[in-house]
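What follows is one chain in structure tokens, specifically the form predicted alone.
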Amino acid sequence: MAIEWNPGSWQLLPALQQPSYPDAAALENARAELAALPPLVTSWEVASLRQQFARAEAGQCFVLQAGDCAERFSECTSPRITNQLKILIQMSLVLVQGSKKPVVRVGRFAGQYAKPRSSDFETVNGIRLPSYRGDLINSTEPALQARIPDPQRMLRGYERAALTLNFIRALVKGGFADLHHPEYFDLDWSLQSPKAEEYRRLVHSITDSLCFMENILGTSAGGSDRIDFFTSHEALLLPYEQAQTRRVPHRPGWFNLSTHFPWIGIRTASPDGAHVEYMRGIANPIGVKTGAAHSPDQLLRLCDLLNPANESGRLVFIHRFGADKIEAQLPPLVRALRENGRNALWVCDPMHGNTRTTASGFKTRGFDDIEAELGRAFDVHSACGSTLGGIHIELTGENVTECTGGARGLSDDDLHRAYKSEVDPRLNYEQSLELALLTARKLSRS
């Protein structure tokens, strides 16, 4: 029987990856308080992103979605936020130069505080504890009381997201991304990167071209001192998403105004589940992680549920397979959508399908595997007559050693030196920039 949608109708269906709050009244009080607070983003920003996704779907621009695996409340600091923004800007400049197209920048932060887990429990220092599910839900502290889900953390997450967005908007509007001054978004620790000189030559060519055009025109190039910026997070904790879902004046429909671009993770992407039910009713562009778990028929059913009007810019499939599986498993999904005339933007996540655990217990990803999956994604889409419209990367501005390989040739033995992630391994600055340069070359050839 069809369910009449409302922001809470997801509660009628199985909801995976949701914490068990011990006090239902406290959860409802926190949700009500959150619902009364101002939105974090605006409906016109959401509408703008949908338009840009429609252009990316048509091959007119390229999407860069990147940021942290799981944000921490304690890491809501100006240096960390600034470094994340610097990486996004630098990678986007590289991609602009390679693709000769505009790049849509979507950050995986200002809300990426909840994470799905493969098990409800984990063993820490020999003690069996409820799993850490992200700062929006519980704490990493290895103690039973700290691992009990606390609904007040939703309010803390909202506050941290608001602070992050406010600072980013101030930086962007204040000229932080001014192309006349690329030195503003250099990272100090990366100056000796093996790829730094190649990046500097590329940026100087952009700056020289900009100055040339301004001299010809006799005026400054409009918009060269600022960029558009959008935020995204996995819409995992449904009470949090519901609380920030509302109607707005002069626009039809309901908007999730905690983020511009929410997505459904691969563990919660069942067509019969609560997350799909929630997402089908909001007006935001929405993403779905997909991979070997989805058959072509399931993908088509998700299209029916999430984009029944078949609108461009509405639905984004973020595919993740692994370098050794993508060539066999992606083509049937791409062909199914093309043969049935379904509109969707395809984005490659080359990170999650290439995760492994070392002999010493570190979860890591190999740069060569990441590069290989991304390259093969371009080839598969081209062979199927489709367009790969973006990439989805987990990265950090810190000088971490979490993924192996790259220009410096990090090995498993290097991981212990600066492994900081609580959940998944991220590319550091050098590896992120190298991947952007490789992607730019692929875009320029295609």
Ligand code: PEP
The other form holds:
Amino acid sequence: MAIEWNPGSWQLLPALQQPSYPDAAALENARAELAALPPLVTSWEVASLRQQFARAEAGQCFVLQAGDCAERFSECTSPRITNQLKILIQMSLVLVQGSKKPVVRVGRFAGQYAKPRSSDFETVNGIRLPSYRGDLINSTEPALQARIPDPQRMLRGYERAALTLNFIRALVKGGFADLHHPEYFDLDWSLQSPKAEEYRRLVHSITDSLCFMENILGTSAGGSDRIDFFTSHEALLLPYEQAQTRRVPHRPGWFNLSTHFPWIGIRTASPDGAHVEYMRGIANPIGVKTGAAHSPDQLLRLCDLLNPANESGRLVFIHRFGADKIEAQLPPLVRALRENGRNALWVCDPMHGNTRTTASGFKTRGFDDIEAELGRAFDVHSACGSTLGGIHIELTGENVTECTGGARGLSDDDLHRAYKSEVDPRLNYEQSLELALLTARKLSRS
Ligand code: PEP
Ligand code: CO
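Right, the form predicted alone is done, so what does the form predicted together with the ligand look like?
Complete assembly follows, chain above in first position.
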């Protein structure tokens, strides 16, 4: 029997990857407190992103979704937030130049605090502990007490998300992203990057064209008020998402106002699960990670459940197969949607299918694999008569050594130097810029 949707109807279905909170009353208190706090984003921003996704679906713009695998409460700092914005702006300029289209910037930030885990337990320093599930749920500290899920962390996460977003909005409003001043968003070490010259040439050509246009039109273009940043996170911890699901005046439906763009991770993307039930009732654009886990029929069921009116801009499939699998596994999914006339935006995540562990135990990803999966994604979509409308990347504006390869040729032996991630390996600043340059080349050819 069909369930009537409400923000809590997901509780009637199996909810994977949820922590078991020891104190139900404490959870309820935290949820009620969160539900009374003001929203982080507005419904008109959410509606605007939906329109932009609809344009990306039609090939009129390109989506760059990027950020940390997991944000940390301790890293809600000015340098980290500005570095993240800087690399996002730089990558997006490179992509604008390559695609000759507007680029929609979506950060994996201001809420990316909950992580799915493959196992409920992990062994740290020889001690078996409940797994770390993200700062929204428990602590990384290797002690039993610290690993017990604490519902108060939902409030701390909401506050960190609000602080992050507040700073981002102020920076953007204040001219940080002004295209007339690319020096505002230069990163300290960008001058030493092997790709610095290529980037600099490209930025100059953009500022030149901007000046040329402004002289001709006699108006100002590309000012800071024209740059938008949207937020996104994996909508994993359902009590957190439910508490921030609201109605608004003058607009029908329910909105998740904790973020513009929530997505469902691959481990919770079953059409029969609680996460799909929750997401089907909100008016945000929604993402679903997909890959070998979905058959064409399951993908069509997800379309039926999540986008029954078949609207453009509503549903985003973020595929992540692995460089060696994408050519065999993506075409049947693309064909299923095309042959059944289903609308969705396709985005490639070339990170999560390419993870491996080194001999010394570091989780890493090779730049060549990431580039190969992305390149193949463009080719497969084009061969199937479909469009790749965006990319989804895990990166940081910091100079970490977590992924191998790239212009500096990092090897497995380099990883120990600056490996900071508690979860997945991210592209560092230089590798991110290089990936943007390669993607731009691919876009300009297609
Ligand atoms: C992620 O995006 O960090 C993630 C866990 O991805 P996936 O659900 O695709 O494994
Ligand atoms: Co990840």
